[in-house]
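Encoded as structure tokens, the following chain is the form predicted on its own, with no partner shown.
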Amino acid sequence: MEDTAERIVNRAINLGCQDAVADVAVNRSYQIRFAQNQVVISNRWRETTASAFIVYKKRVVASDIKDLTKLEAQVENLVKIAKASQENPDYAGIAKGPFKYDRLVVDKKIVDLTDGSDHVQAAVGAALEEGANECAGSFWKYDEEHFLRTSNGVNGYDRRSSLYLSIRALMGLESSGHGVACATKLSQFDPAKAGHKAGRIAALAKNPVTGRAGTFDIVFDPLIFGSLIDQAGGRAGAYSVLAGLSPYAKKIGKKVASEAVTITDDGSAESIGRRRFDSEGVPTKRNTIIQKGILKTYLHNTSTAKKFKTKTTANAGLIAPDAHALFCKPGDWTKDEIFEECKDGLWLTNTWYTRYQSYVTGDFSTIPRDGIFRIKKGEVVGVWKDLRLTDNLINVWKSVVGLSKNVDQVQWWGEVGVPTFAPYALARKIGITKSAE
């Protein structure tokens, strides 16, 4: 793999391309999906990808290269459409290697893991015992190797296992809940944990009514608190700036959440998101985006950091710059204070469809889903549905007064894209609609 990624880097600059880099990944991944509290499908994959980035004089091309057995005519043909591209006038280059890189961190346990179905078990039978009365989900095993070359200098190598399961459970059509499990370490692995969660929101979220519209206290769970932070880390990204879609622009230094709020990304630290490096070779570190209440920095590659002015923070994504693993600081509230501070408000458990209606400001809106919960001086008082947070999303980050102590590491395909670890906050009068309006 180490030969093929240099071949790709050789043969682009012998080609007449400036730079070029290449990241050679083997994937091992192993996959269960069940349905109606059973397994109904298990899948393996032993898979090896090529992705190439070639610049020709300014003209940036990047593409997967699936079939390595005609691997010069692909990188060939990558030229020539670069070279009938117009010129990419933000485009300034990759980082110059070579770099040192910490220890390589992987779980010898998940990596000889070949059957998850105990996990599977765990998590649906928790969830029945919750009450719940039918699960379906996934579980994964991610093992992948990764073998990155530049022509500037940068030798690579990284391997990344992981954990994960995705489980959610209905007590009828309009009654569910969702729990997620992520773990980089099979001893930290509870899939229980997120069946019970799954199960006991489901077997709480019985026969709702439809709910009003107004501004109302909320109590986020984790899960839909990662999607805000997840929309938090994106919109920090500086080619999301420079494009327009970031209510974050000029914004450095200026208040933007309240000082409850420190988020960071951190691609070296323990989660799923973990990497030794980023797609330029760039060793991963700690980057603080927002300090209480305070935009820090966007992230960076080594083309947007030299637009700005500043330094790389190890975010490439070499078209755009992106999170590795993002981290909401815990407060020093327990989540029962949470819920007792919420005198007159909603619980929300997750959501998804967040939609932009301006990204320059920030209005969006994004649908709760599963259980949504009527809370009065700290209690359940009754389940609502068909409703919509429509707000602001500085304004949300702005109104955030407490956050728990502890917190969860969550991801899902629909609205927390980034690995993230999330705890229970409150938030004080945030907008809510009725689905419709």
Second form
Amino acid sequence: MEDTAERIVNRAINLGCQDAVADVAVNRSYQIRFAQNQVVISNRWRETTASAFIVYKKRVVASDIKDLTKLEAQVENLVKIAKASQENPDYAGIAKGPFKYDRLVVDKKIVDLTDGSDHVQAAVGAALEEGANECAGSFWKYDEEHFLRTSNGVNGYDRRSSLYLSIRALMGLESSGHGVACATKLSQFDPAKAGHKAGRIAALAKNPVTGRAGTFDIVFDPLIFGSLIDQAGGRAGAYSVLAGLSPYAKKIGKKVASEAVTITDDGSAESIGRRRFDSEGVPTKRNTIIQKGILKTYLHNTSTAKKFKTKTTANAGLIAPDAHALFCKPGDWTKDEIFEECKDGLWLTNTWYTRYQSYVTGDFSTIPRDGIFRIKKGEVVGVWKDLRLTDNLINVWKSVVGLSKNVDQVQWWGEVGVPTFAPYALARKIGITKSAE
Amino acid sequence: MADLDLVDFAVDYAREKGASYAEARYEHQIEENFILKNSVLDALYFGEDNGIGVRVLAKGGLGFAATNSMTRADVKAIVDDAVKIAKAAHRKDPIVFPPEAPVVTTWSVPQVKKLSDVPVEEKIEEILHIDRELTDLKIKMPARFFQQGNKQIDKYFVNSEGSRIKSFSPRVRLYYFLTVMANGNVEQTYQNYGWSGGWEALNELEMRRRVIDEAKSMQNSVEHGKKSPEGKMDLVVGPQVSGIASHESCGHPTEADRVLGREASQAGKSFITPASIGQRVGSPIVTVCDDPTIPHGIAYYAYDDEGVKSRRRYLYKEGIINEFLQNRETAAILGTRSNGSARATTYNVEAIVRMANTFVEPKDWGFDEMVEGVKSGVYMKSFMEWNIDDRRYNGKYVGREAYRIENGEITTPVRKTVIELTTPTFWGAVDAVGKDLEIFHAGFCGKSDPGQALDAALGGPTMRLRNVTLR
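Can you now output the form predicted together with the partner chain? The one shown was the form predicted on its own.
Below: every chain and molecule of the assembly, starting with the one above.
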């Protein structure tokens, strides 16, 4: 596969391209999906995809090549397309290699895993033990090798292997809980813990009643707080800022969250999003996006960095920069203290469908799903349903007053796209709405 | 195109290996996307997807495996994978598929102007032209983003019951995201239009006019828009709003896999259960259909990805929950037959229950007639923010382009009209349905794991809702 990447780059340069990048990914992932407490389908992939990025006289073309038997012809076609395209005056090149990368960290036990059914059973069994009667979810073994070459001297190899399990437990249609397990080492993978959490929330969420609208103090569980961190990280991408898809435009150095909040992106740290390099081959590193509430940087590739007169943050994607793995710095509160400080509020455990009325202002709403609990003086005193969090992204972040010492690694379908390390959080006076009668 | 004999080979070999049912789907998709941000062509994406997915039933379990290497050895390897993992399911209730007659056919979508014949330069020029017309308006637009996408999808489907279906489906999309500012106000919009067919799409959809009209309406809104009235009143919604409501609060809750809990951990469940068929959910004037056979609807298909012939499905009929969207797996559980709703985004994912072109069936009301009947209310032509819970019961739509209606006449623009209603409240309030059906708003409908963002059309006519709460 090293040859394949090299052939793409060489062919593009020989045809007159100024820059070329090829990332050949070999995917051997495996998945089990389950519902109604049993397996519904298992999936396995044997795929090799060459992602190519070529630039001819500042004309940028990106591609995923699947038919590797006609590599030369495919690259020739891409160059032909590039020649017919338009110049991108904002294009500022790709990073200059070669680079040295951190030691490769792969758990061979994950690579060798061929059957995940025990993990599914562990999660489902744990949820049922807590009182749930229906479980659904997915178990994933991710295994991808990456062979990266660039015309600027990059020669990188990476293997990204991890385990992931997502389980939703239900006790009837309106009582549910969700848990996830993420690990890069088999020994640290704990699907039963995820199952217990999902089952426990489902059991606690029995017989919900329609809640009321108002302004409440909110205890955010890590899964929903992960969604808010994901929003903060995603909106901090320089491309989002330039496209009008961010409330963070012109806010570098400004307060965008409370002092309790520090968020970093770090592709080099231990997480299921770990990678040795970005799409230009730049070694991944830690970048502080928000420090004690102040916006410090956007996430950049070489071109967006030049536009903002700064350096790449090693977050290049094929076209736009992306976060790799987001970390919210833990606070100094215990989980119990977070709840105790919530005198009159709600505990939200999960959410989905986060949508904006204006990305520029950050006005948005999101729909809590799974257990929604009424909290008074730190205790659960009721179970609610049918609510919506309707507020402003920056306001929500400015309202955070406390974060727990412990964080969970979370990622979830659609809502927490980037692996995220999230604590329990307490935020004051957050807007809650509900459907009109 | 690859050696299609391998597709037949995959099915035969799966049967040899012990599969009680096997299907193989080869796909070759040419995809191009032109990405224009603030008048600069950031990048052109050109992809050529190519590969085969095999799904088998063995010992009551389902297994799926895929590869992009079209060699006999690799196809054999994925069949071995699929059979092995299917057998490992150890289900208490075996999965079965109801019988379907074999189909041997070829279908394709005609193109007036073939996508493959249109030079890259011409496609780029069309987007640049729209962008130039926008900038000529001299409206303060700090961000403009366009993505014009074209797909040409060849498929060959084979199953162990004797079906052999070849198809060709070209599709065109235009997505835009605009930001307009004035007087300290900001207005944003995104729109997504889609078409099954050739490059004639942009003319047929009148994209130049639509984008310009929208930019002007945004300027009008930020400069002259007033606070939207609150309280109980009448609401007239445009095709875009009735389209999203059709999709979110009718199409999704009637997906049988969601009803049965197969999507519970991802796209969620449904407030509808198998026992809900026959129950009232809306007023008698409301009929919501899903129809893959609508010519040029972006989700047009003649046969689904399980080889079942497509047809119109009446999901809500005269206000009554009437029919679910079914594939073969869900149909077996619910004791019925598939209605041709199985689709997959690419060769490397299983086909699951999906909507196609979903819309409110038009009636005979004229727009003016509906407005004339409103003493005090709002006309919400389009929306920006929207969401709905995972049971598809509590929906919210916030107006993008909206106007006050006073004494039967449309008066001033109003900003951020909010409707936050339950599904039965929304559909139950409809008392008039227009004849102005539009069905070319296109969505990327998200579902399944791995996620499948699939082409879907959301449409409808103008509708009038009586006495609903606006915020």
